[in-house]
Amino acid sequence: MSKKINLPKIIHDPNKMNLETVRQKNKKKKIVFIPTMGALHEGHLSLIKKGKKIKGLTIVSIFVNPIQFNDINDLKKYPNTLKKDIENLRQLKVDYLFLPNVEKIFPNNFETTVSINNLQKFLCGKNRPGHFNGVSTIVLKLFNIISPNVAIFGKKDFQQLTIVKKMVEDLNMNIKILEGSIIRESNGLAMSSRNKLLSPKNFHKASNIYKGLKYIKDEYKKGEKSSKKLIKKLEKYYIQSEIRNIDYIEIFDPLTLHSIKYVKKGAIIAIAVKIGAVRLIDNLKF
């Protein structure tokens, strides 16, 4: 009789993590990763079904990395639904969690971060200084530790994939980078974990966001291709829609991530606003 083996295996250490993934690969084992910050949502668990399809060996870390937030309140709040996140992760039969706490990841004498220069200039990066540096190092720990052959990322934080892709590309890292649609909530509104933080009123106003990009983007089929006029246009739309606090609304060109004068086919319209206390980012493609 088998031995039934509960899954997901929970690993709290990056050493025997790495030891592990390397047994693993040693028996030609495909090794897909998902990284997450847990608060476990339909837009996470669509990644790992998408992994779960390359028919190799699953492997998802939780892991709310403290050198990427700029606000220490923002940190604090971030949710956690640790218990109902491994039943998730369980229900999909996911082989591995990597669960490693902060002391482990980042001990006393830790001083090596990598910076993606001029990536980390546009969108988020201009009013969160350090943030992608945060973002592309516990990227790097995690790839150095788990080795995979395929990690998966949302395109909800396109300016993340972005930098992630480039590092890989940059470093010769033998990774092969896949993307995941936006999965969203029954209002259009993008899932994330901050959702859970929204009032039922700012839930229900956050769902204009994309509201606001599906008009743009009726408005450039209609025939207006200057950005400005556009970034005009929906300013004015979240205004009456009570969506005041936007940190930014950017056209820009998907591989530079450079603003761009007249949209074209393939570009990508993104905003961050914040409702409430919570921030929010989205984009579109046109």
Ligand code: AMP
Second form
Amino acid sequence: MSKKINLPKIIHDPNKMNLETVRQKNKKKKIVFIPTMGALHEGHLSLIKKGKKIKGLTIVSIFVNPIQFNDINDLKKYPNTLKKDIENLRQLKVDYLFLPNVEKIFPNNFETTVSINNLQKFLCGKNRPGHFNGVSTIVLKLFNIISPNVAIFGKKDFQQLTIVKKMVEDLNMNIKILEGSIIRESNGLAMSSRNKLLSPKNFHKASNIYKGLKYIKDEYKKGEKSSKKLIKKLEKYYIQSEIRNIDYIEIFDPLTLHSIKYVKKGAIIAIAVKIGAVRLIDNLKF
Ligand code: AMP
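With the form predicted on its own already on screen, would you show the form predicted in complex with adenosine monophosphate?
Next comes the full complex, this chain leading.
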């Protein structure tokens, strides 16, 4: 009779997770890691499927990291669909789910953080002070607990991806970072756990975020290269679509995140807007 294995194996304790990965690495297993904050959607699942293609052990973490939230209400409202998440991980045959408690990750006497100098000054970092230090700190901690060979991040959080790649380089971490494409709803809206918080009307309105980005890419293809003019056009498009609460629209170099005056191939346009109380981000490569 074949032995029934219940996957994913759920581990709450960081030390146990660490012992388990060390044991597996001693057996020459390649560790593939996908960090998430849960409320899994097709965007997360696409990263996991990418990971499963690599022959190795897949570990997904679900941890809503309190130190990357600068708005306590945003943290309190963050969706939780754990039962469904576990079912999704089971179907994808994920080997381990690392599901730590906040107290185990950030005990009261916790005091060391990673500090990102420049890359956090742009885009989302401008209006979310401390956010990317919080992200880098948790990513480094998770990397230390899990010691993956490969870790996978989505391009949807472009600045986060850039910062993680830089941290890995700067701190000589022997981890290969893979990138997953942005997965979208059928109306074009980039999938996000926060989409669950949108009313049907706002969900529809939010589809204009991506439509606007594509419109700007078309304008660029037709010959407009000035970032300033393209951004003005996009602002106008959004106002007409009743998207008024724009946090930023930036066109920038993908490595340095510095704004550029004239668009060239490979540059990124990224935006953050609030629709109702929900903050949404998206980006597109020229
Ligand atoms: P989160 O749970 O929001 O922290 O996201 C966990 C990982 O999933 C991050 O690497 C995100 O960039 C990635 N991700 C989130 N949304 C999407 C999406 N729509 N398409 C691809 N990757 C995504």
